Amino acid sequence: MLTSICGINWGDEGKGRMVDLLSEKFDVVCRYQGGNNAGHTVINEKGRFILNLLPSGILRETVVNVMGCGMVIDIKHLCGEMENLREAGIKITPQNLKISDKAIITMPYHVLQDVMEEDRLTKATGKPYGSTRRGISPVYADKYMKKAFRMGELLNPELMYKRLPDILEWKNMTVRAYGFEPVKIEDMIAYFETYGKPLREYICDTGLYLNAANKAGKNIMFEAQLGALRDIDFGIVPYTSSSSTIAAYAPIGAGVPNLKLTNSIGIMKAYSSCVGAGPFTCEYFGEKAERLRELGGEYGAATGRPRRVGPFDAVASRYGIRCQGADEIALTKLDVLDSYEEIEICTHYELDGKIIDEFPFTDVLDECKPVFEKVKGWNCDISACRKKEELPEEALAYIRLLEKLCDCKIKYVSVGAERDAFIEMY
């Protein structure tokens, strides 16, 4: 069985949640894109844990962990993330995390492209693109420039420093360009030797090792991160990841794109939620806003940006469900509406005065406007529900009613953060 489990909408929806409940049932888990630039928080009963580089099934000592060739990887990131699980008990050998050779390594100078170009976007236009400044747009850009430097290559370090001086000096014009002082040839080797080292004895070819896998029957999860709407192609361009969050890519991004998927399980909260710039159509504001901001914890995992919140958006639902091919859905924080005797819903947008189903262009969604249906809420604690027949009447039929809007069958609700808080419904 190969299960994809993405984002159904602008990322934050609770994948790395419903990959450490649903990896019991997998033999592997594999990253297949992104960065450190967003965080799966996972709660269970090791304690609570923000996975920003390493698949959520870490936590899960049965489960072999992927990191694909699609990923961009700060290797000092990643080294400080596998010794805090350390230091919290977690086991991490070549055994359990295997590293794409094939995948990009992020550099101190992307992440100083980035954290220039938003300064001076926001100096000259007050209008930044939203970027976590971790490197991910320029480190993105250099790969499919083929300037960029691969895992594989600190197995063999002479060969990628003889790479260094032309790459530097190339990077440079732009540094310069900006006014900041060039980067040094010496930093740069001293940061493969300090964070490269460590990581050697997990790199190998993940390709091999998932067709093997798949060969031998193993059950494999391709974990994506963010979700439909900060998609490359598909997304909210330019407010954006720089890479393809979609279940079609899974394999390709793994290093199998030989596999087919078995089946897609889309995530998607019970409201909606943002982070970042760009167009969100049916923001709340106001008093709204922080009373849903402070009821979901809705700040950023990687960066811990308050996000910007509103209700269930059945437009972009929709769409984010095609985009990602979903089979069934898998509906979080149920439990944070629990205090809500009324239940808004976007239902449609409104556009030059017409009612639209569809989610449209990029460039118009600024004007458009949602279209709101209220329904009564249930206004009572389910977080110790863990049978469909044990919820309330109104959020039964809340559950429905998102069913019908997206047009796809809820087959899990999460009514809590802990590893056993949701329901399965069929």
The other form holds:
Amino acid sequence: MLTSICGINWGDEGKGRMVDLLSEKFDVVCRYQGGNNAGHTVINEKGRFILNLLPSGILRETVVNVMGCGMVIDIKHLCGEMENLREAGIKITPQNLKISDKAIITMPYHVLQDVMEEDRLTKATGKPYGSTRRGISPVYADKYMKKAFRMGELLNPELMYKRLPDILEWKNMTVRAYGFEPVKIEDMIAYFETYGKPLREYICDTGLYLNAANKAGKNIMFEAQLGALRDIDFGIVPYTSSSSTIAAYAPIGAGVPNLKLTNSIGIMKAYSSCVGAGPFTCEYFGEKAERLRELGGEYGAATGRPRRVGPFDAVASRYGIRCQGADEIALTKLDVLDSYEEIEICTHYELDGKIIDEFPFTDVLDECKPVFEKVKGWNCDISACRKKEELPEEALAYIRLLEKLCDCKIKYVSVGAERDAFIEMY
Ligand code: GDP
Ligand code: MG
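Shown: the form predicted alone; wanted: the form predicted together with guanosine-5'-diphosphate:
Next comes the full complex, and the chain you just saw is listed first.
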């Protein structure tokens, strides 16, 4: 079984939480794209964790975790994340963590470049991309320019250090142009020595490992970061991430382009949230936004930024489901809507006086206005419900309406952040 767990919306749908729950039936959990711009919150019997780079399966002793070649890895951040988890009693060894030799290393100068460019954009246009400032877009750019370092190079530092002067000469042309001090070779060597060396024992050909695991009949889960609308090709460019967040990329980003997914589970939120900039058609403002943000605790896990919020957006979600090829949905955070007497849903967009129900190109999106429909809320606490039969009629009707609007089965519904706070619908 090869299952992808991916985001249907703008990210922060609760993927980490669903991976933590569903990984019970899996032997391997693999992150296949993105870097430490991810913030996956998991709450279980071991505590509350925010995972940025490590797969969310790291909290289960039965799971082997893989960081695939599609990832960009800030080695300093990873060393810190591993140390924090170890302090919390989580075991991490080369047996339960495998890092792809082909994964890319995010360098301190990528972080610097990200910050310099967001600041320049802000000054020049007043419209920054809303980057997490963790170096993600510069490091992916370098990957495609073939100027990046890969994790496997840490096993052969002599060669790596020979490559370093030319890479830095090239990078410093950019750094100087922004008016910053050039990056020094000795600082970068010290960086590799300090944060690269401790990771060496985890580095391997994860493609070989995953193929063998698959042959042996193991169940493999692919964990996405962010959501469909942040995908570099299909998302709201340029307000996206710089990687492929979609399920179809999972086998490539994991290191097994020869394997095909068995199924794709889309994680979809019962309302909308969007961290950072870009068009967000169904956005609430003022008191309405404040109320939903507080109820949902919508502050970025990686950055602490307040997230923009709005009601469920059927247009964007349908598009997200299509991009992800989702076979079924896990609907999260339904309990956040407990106190509403009436719940709004964005069913369509209006553009130039016409109703549209397909998600348009980003430029057009700016002109779209949301069309809301109101449904009756359940107005009671559902956080203790564990069976479909225990849900109030209105909550059930809300789930069924979302299924109908999205033309996709909602298999799981979560009603709290803890591992067991969920309902299996089918
Ligand atoms: P991810 O990036 O997709 O993994 O999602 P985040 O962890 O960034 O954001 C989801 C937030 O919602 C986290 O703070 C979770 O603890 C919380 N959460 C997840 N599922 C539920 C739920 O069903 N109800 C409530 N109230 N909170 C949830
Ligand atoms: Mg998140």
